[in-house]
Structure formats: C-alpha cells, structure tokens
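Just one chain follows, in the form predicted on its own, and it is written as structure tokens.
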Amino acid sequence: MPSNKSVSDAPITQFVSCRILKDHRLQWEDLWVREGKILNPEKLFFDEEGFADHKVDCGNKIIAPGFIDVQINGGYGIDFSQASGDIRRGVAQVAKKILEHGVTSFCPTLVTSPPDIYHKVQSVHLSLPFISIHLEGPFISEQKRGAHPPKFLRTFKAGGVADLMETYGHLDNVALVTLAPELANSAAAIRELSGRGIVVSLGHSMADLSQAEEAVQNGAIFITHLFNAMLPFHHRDPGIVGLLTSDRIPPGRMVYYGMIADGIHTHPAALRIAHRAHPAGLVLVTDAVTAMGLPPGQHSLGQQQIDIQGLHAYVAGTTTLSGSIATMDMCVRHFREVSGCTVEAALEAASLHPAQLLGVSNRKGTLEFGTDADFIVLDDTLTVRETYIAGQQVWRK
C-alpha cells in the first residue's frame, strides 16, 4: 500500500509461499509487483515505508520468468507466412493460445516466401506481447532447405545489403534473420544486419566450420535449430555444430543455439552432447507450425502443404520434417527429463537465454528488480498453472 513516501499510488501485489527463479536458483522468496514491474522489497519497506495491497498465495509453487519463443511459425490454424487479410488478429490469436504454455513473448517466424509476403507482414504494427519478427530465409542453401519452397530461395546477387532491402522491404520490425553463411556476399549482409542490432542466425546451411566461424566474426551469434538442416557433425570438420566449442569466437561474444526438444527433431543423446558442451548457449524453441493445437491431417506452412501424423509434421508426400507441433512447456519438460539438467537450467533455457540472445535481458527473461513482471507459476512437474503479463493474470489452468 502506498505511503506518504511512495513513488507511486499504484497498488502493490505480493506473491507469497513460492520459490522464485533468481540468480540461477530457486529461492524461497516473495515476489513483489507494482505497475507491471518487479519491485525491490527493501526499497519499498525502508525508502517508501510501503506494503502490499494484495497477497497471492502460490501454494509452494514455482515462479519463473515467462517463456520466450524465438522461432514459432504459427499454430492453431494460423500460419504467419500466409499473410492473410488480418495479420494482427492471427498473431493475437496465437499469442492468446500460447499463454497456457507459459509463453509471454515470442518472435513470429516467417519461412521462405516471396517478397510481397515479407512486405505485407512487416507493414502491420503488432502491439502485442512479442518482441519482433524472425525471418527464416530466403537466403538459405538449396540443399538444406528442408520444408522451404525452392522457387523462392534467393542469393546475395547485389552484394548483400541491397538484396536484404529488396527482399524484406525494411527491417524495422525484425529481431532475427536466419541465413546460410556460405552464400556469396553473405558477409556484407551479416555485418549490415548485426550493425542494426538484428540477430544473425546460421541455419539451413552447408557451411563448414571455417565459414561458420567467419560468419560469427562478422557478427552472427545464433544457430537455427542445431543439428537440423545443416551438415552433420564430422570429426575432421564439425561444420556449424563445431561453433559450440570453437576457439575462434571473438572475445566477449557468446554463440547461442536453438534446440527443438520435442523428442523428434533431436535424439536425446545429441541434445545431451550439445548441452554438456555449451549449456549457457542453449535456447529452447518450438519451431511450431500451423498445426500446433490442431488434429492430424494436412495443413499449410507458408507456400507448402504439411502432413501431421501423430507428433510428426512432414512436408506433404515426403518424410522431410517440417517444424513441430510441440508447445514450449512440453519442450522444457522433455529437455529436463532427457538431459538430466536442473529445473533451473531447463527454465532458463526457455526464458533467460532467449532474452540474452535478443538483448532484452534487462527487462525480459528474469525476475530481477525493475524488470517486466511477465512470469509463470508452475507445479513441480513443470506444468504451467498460471501466466502473468505486466503483473496481471492472463491465464489460469
């Protein structure tokens, strides 16, 4: 409750009987929230002489930062790459649905598409609990295109920067771009994107390790769905995978890597190898497609048709995997189970690490004082029970 010394008259909520994820460990502490931000209780008590207006008993559950999904193509019948008449409504529908899976921020991901699709999607202002767009393609390898339609693939013919603008229209709403670093003139594009504060990710690529290292030296810091759509690890040239233990990473730079921990895209042994080699860089992603949350059958992904069989999503008529239908909470639980990591590590792989990757850990992905009060309440099985955005409950099981 505000006092005469309070800096705000806004009500204060205190979450009690909870273990909060802070400083990489679960701690028995209360969580204090005011005006959508996490409060420092010491300053509240001693400087403002304030106290809580409302108390929420969490029943000894876990409070963790909201999950951040940096690679999600759609879900619940919505395909972000289709650029339907009401793009904002489609994104909002997915944003609402994934709250039950603990996702409070995400990067709508567009797979390889014709330029008019990029232009149309980027022309829409999306004032939603998301960060920005992830453009996966079209500057990728034809040999490692996966589910990306070959007729829309592009190369850097004009020297890099001009190709980016011609294809995407502008980059104002873009957080992340996936490209293949072995493409001619890609270095200029990588430098331009990273210079604008856009995360450059290496993926859908035939690059060897030296090409991947050069890309990192030019500014790339992420790997799109590690092990998938890239050269397999080889002991004489580990390819992009070798970045996890490379000694040619510039000082002070961290390389992160996306992992689809759905039990299908990556064998548990491969997931364990990656995690043990470079635990601080692991970022859980869903790579979820239109069919997430829908029954088996045929659905669209960009300009392709996909076939859902059980938990598998294939390019129709093939055995090529096409994204996943996993949810983020499923990935967190699977990662925890097969890697043997701590609960804290599993939760941070879906919250702190993606926030660090995107450069927003000063406000997202943690429960530090002053950060956005986007958080989730989970039970000991890591099942999401409640979701909060800006300190307001937006979903409850």
The other form holds:
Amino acid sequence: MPSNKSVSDAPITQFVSCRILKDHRLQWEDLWVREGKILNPEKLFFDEEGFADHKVDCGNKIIAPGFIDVQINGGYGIDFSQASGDIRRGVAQVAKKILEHGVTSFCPTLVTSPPDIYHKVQSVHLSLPFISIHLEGPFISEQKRGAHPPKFLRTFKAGGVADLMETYGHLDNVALVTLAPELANSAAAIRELSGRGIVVSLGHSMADLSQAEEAVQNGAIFITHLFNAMLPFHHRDPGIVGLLTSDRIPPGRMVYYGMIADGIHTHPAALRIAHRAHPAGLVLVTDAVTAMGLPPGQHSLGQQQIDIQGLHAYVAGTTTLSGSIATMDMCVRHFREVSGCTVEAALEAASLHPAQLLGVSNRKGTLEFGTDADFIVLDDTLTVRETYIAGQQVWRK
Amino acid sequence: MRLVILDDYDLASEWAAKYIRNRIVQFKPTADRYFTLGLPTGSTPLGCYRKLIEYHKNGDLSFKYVKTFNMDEYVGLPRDHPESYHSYMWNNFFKHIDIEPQNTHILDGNASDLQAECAAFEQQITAAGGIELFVGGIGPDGHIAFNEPGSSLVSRTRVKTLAKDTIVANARFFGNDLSKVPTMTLTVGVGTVMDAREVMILITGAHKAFALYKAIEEGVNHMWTVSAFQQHPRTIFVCDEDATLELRVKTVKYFKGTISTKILSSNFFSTLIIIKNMLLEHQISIFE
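Follow the form predicted on its own with the form predicted together with its partner chain, if you could.
Time for the whole complex; same chain goes first.
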C-alpha cells in the first residue's frame, strides 16, 4: 500500500502485536512512529490518507516509554564527578551502555566536589539529547553527607545567586540541585533555583518536617533517595519523610521522591510504606556509581575510594553505603516484586514520574501522540529486549 | 423482506457479519470493481464489527477492494473527539482491517459549507457505482440513520436537527451533560439508502421491539422511517429474540419457518367461522 506523501516524505513505522503503556494501562494497540515522534494513526488515516511503510512485529511484547534516571553518578568505570579526561565522551559512553537497561534519558549526577570541578563540567556543552545535570551538593548537611567528601561541603553565605554562581559557575545545563534546607539562608537559594526552572531536591539533610515544608513552599519538589541520608521517620516529627503525607504542600504542587529500589538501600517494607502513602510521587532512581557494570573491587567516586562487594558498594574501609550498582531495569523489577504494584505502575515510576518531575512529560516519559519516540520493548518478566531513541533501534538483546 | 431471528445479540451479530463477509467474497471485488458498503454506528453493530475484524484477521476477508460510506456524522464536533463517528469507525473498525483510507467516506461535520458537503457525498456514492449493500440500524423511534420521525421518505443526504429523544439518548456519551451533545447532524436520507441494491437492518434488544413492530407490521409511515424499506426489493432485518417482543406470534413463527400444517388448517376453519358471523351480522346469507 503506497504511503501518502502529502504532509511528510518521512517513512512511517508501525509496531504491531504489542501492548503499549498508554493512559496508565497496557493496551493492545499499535505504535506508530514518524520522524522520531509518536504518530497519531487516526489523523494519519483521515487527514493524510497515509499508511505505514514498515511494520515491525513485536511478538506480543510490552512497549513502554524509555526509562529516565535522574540520579546516576557514573558507571562502567566512568565517574562524572571525576571530570578527568574527555567529559563528553564519558557521558556518551555511559549513555550508550545504559540503553541496555532501558534508560533513554538521564541526569549525570555530580556529588559534592570543589568549585573547579563544577566549573569544568559545566563548561562542557553536552549535545546529547536531553541530558542535563543533577548537582547533588555541596550545600548539604555534614552529619548526613554519606559518601560525600567533608572538605568540599559548603554553606550559604548570603544565599541567592552569588553563592550558587560562585560554586557552580553557571546553571544552564542543570536539571536538579540537591541541598539541605536547614542550612541558613537556603530559602533564597531554593527560590532562585526553582525560579529558573531547576528542580530543587531535599536530601543529605537533618531537616525536620517544618523546615522541609518551608522548603517546599519556597519551591522544592523532590526528595533525594528517600530514607537515605536524612533523619529517620519519627511519629512526633516525621522529618523529610513526612512530606509524603504533608498537608502543607501548596495546592496544585506535588512532591516527588526518589527511591533506590535495589533491595539494599531501602528495606522492602519501607518501600511499601512510601509507595502506599504516596504512589503518584514515586520516582525510581539508580544512584548508580562508577562501579556499576564493572567487576568487584576498588574504584573511585568523586574524591573518594569505594569498595565493591557483590551488589553492595561501600565507602572503602567503612560500612557506609556509597551509592548502588543496580541497573534501572533491575530496580523496576524489584519494585514491582516487593510492592506488588501493577506492571503499569512499576513502568511509570521509571518513566512518567521522572518526566513529570522534570516538567518534560509533554515530550518524554509517555507514548502520547507527538512525544519523542524514545521507548523500550520488554517481555513479561520486564526484561528489556530492545531500546529505541527517536524511533530508531539503538540496542537489542 | 426477510426477517432473520437469532436467539441473542452475539448470534445476530455473527449472522450479520457472515452475511456481509459472504457477499463481499462472492462479489470478488477487484481494483476495477469495488464492493461498496454502507455502514452504521452506535452500539448495535459493535458485535458485527468485531466479527468482521475476526474474519479479516483469520484471512477470510479482505477490505482492500471495498469502499465504505458511513450513514452520518455530528455537526460541529471535532473530528478527533472520542464521540465523533470518525473516531468510532477508526477505533471499532478501520484500524483493525486492511481498508485503504481513500476508500472510506464519512461525512465531514466541520465542513465550511454543509450543503455542499452533503451534495458531494451523494456524488461520491454515484461515482462509486451506487451502494451494493447498505447496513443500518434502527432507533427506538424507528429512525434510520438520523432520519428522525417526520423525515421525508424520499430524502437525500442533508443536515438534520436531532429530536429531543435522540439528544437525551446520546447524553450518556457526553458525560450526561445535555449542553455538550451535538444538536445537528449530517445524514444520508431515506431515499439515499433506498437506492442501495440491498439493505440489511440490524435490530437487537427489547428497547427496539416497538420500533420493529411499527416498521414491519404497520404501514409505511414517515413517523417510523425504517418502514420505508417495505418498498425496497431486497431487505433483510436481522434481530435477536428480544427485538421481536412486540411482534405478533404469527409473524415470528412465519419468519422462523415454524408454522405447522395443523395451525394452517385450524386457521382455515376459524377464518370460515369469522366470515359466517360477519355475514350473519349484516343479514346476508350465502348458505341458504
């Protein structure tokens, strides 16, 4: 059947025999792609009287939007915070490898580092599609620094632009900043960052609930790896965890929270409590470190050494966890298994929710018509079999 | 007229779908000789469409050389509105089969000149060689397409204002908000459907029973526009048991082919008695 060329000469691909994640359900529908975007086949039929040029049989598998990882420190030997060598190449290398885990967009994360590292990384123009940076630190709490090196922690002198620019250089490429709101003068910084469209995340913090709520009122909308590097939930002061059910969130706003669902950083029961309390805000993150994808042994993270043992990564010589080496697809499977949630919910926690968090759900994280055709083909065990970016297959098992 | 009565909705849908399939297959359509099919919307034909899709997926039926003409479309409703008949046809039929988009014809309720759109539709039907088989449904008020009670029985494709009953009936598709229901449609006329070489009407459910009764047991009447097909040379009414609830038992038995000779003979004698009584009443005797 000839394809009508009235609107575009570009070839149209129709993925058939698949279940696609649409309107929060897996539906037996075909997926149509043209020029790197999801195409509306009804419009194609009636407006253009067009057809598909190629049909791809997906063998009854699942098609989901590509995963989005908003917290990943590196992998496969690359450490984003090290900033040695060719930064662009490092990011590109990791970007390529994590396609195997179904991740089609991510935020390279920089842990607490000296200003010159920030300036150096920021000066590099990352031309890859939709990859902006997550700055985790240095405005965090000393007691809750986790694996972050203490000598590079900073406080706000006056808050506001001056402190941020002095530390980070510029903020053009930045998607998220993690900070501790109990630090003096943080309010101005939070307002400044969120005013620029940067997601402010609360983490590595000793804040109590009212400090956290104030931060949310100033514009914070994310919690970095919930439960980790913050005060534990207490029934008379729930701390940052209390944001999940707080009644002082401004109307129309939602607080999202990152969860490292690797089975190590969060006990399954805690994961379930968070999920049940606030399912719509759950964002799966890997917080993967340099060693992800590498064999066991000693590796570097930021300005420190870490030690890999099996699926655990510790700050060398301690029992402090130093980020995870789980992959995003493992996190999705683990989350589904321990929470008993639906397949759709598990997939959305890694795609739709991070896209909503970053304010890009009109382009990414969904299979709605007109969005970018970044998607993955999975089997019923939620193992990634193929990955597509802009409608092109970029990896297959 | 042929009245085909099946036990339930699913069997009626299947019978109708098989009939359509067989007609197309036996016609042997080609690129030079398309099979033209008129199609309805609404809840009644959904089962039939599902079966047709099944036959297509089994490889028994291709729509490559079939041209379709839908009966109607709302005026002023965006084409991609989930309740538009374009959406209905795409979701329930077209997207599952191998029909070519340029061979489908649905009236455009957003055309700038609605009269011209209707005239063009009539011309498209003529250009396609007329409709081979027009499949339709019936409204509870006996309407075919949107030819509401009072529509001319020789009408052509035109703009129609909907009856209050129809608007209320449609409200369930628009969140029960009467203000959101379209009030005008473009519809083929009764005359347009009468021009088809064959007409098949699907009627299922008890709520359609009275309309079926009016359509086939009473006279041709513009208040029950489906009754016009009493004057079409080749019509089939396909229904389920529930739709026959207002018909005479005699009618149903006749069409089910279940009238036995015993009944026929008792009919004969009872008819004689009636005539005798009539004659007695009028002081006429022929048996003297």
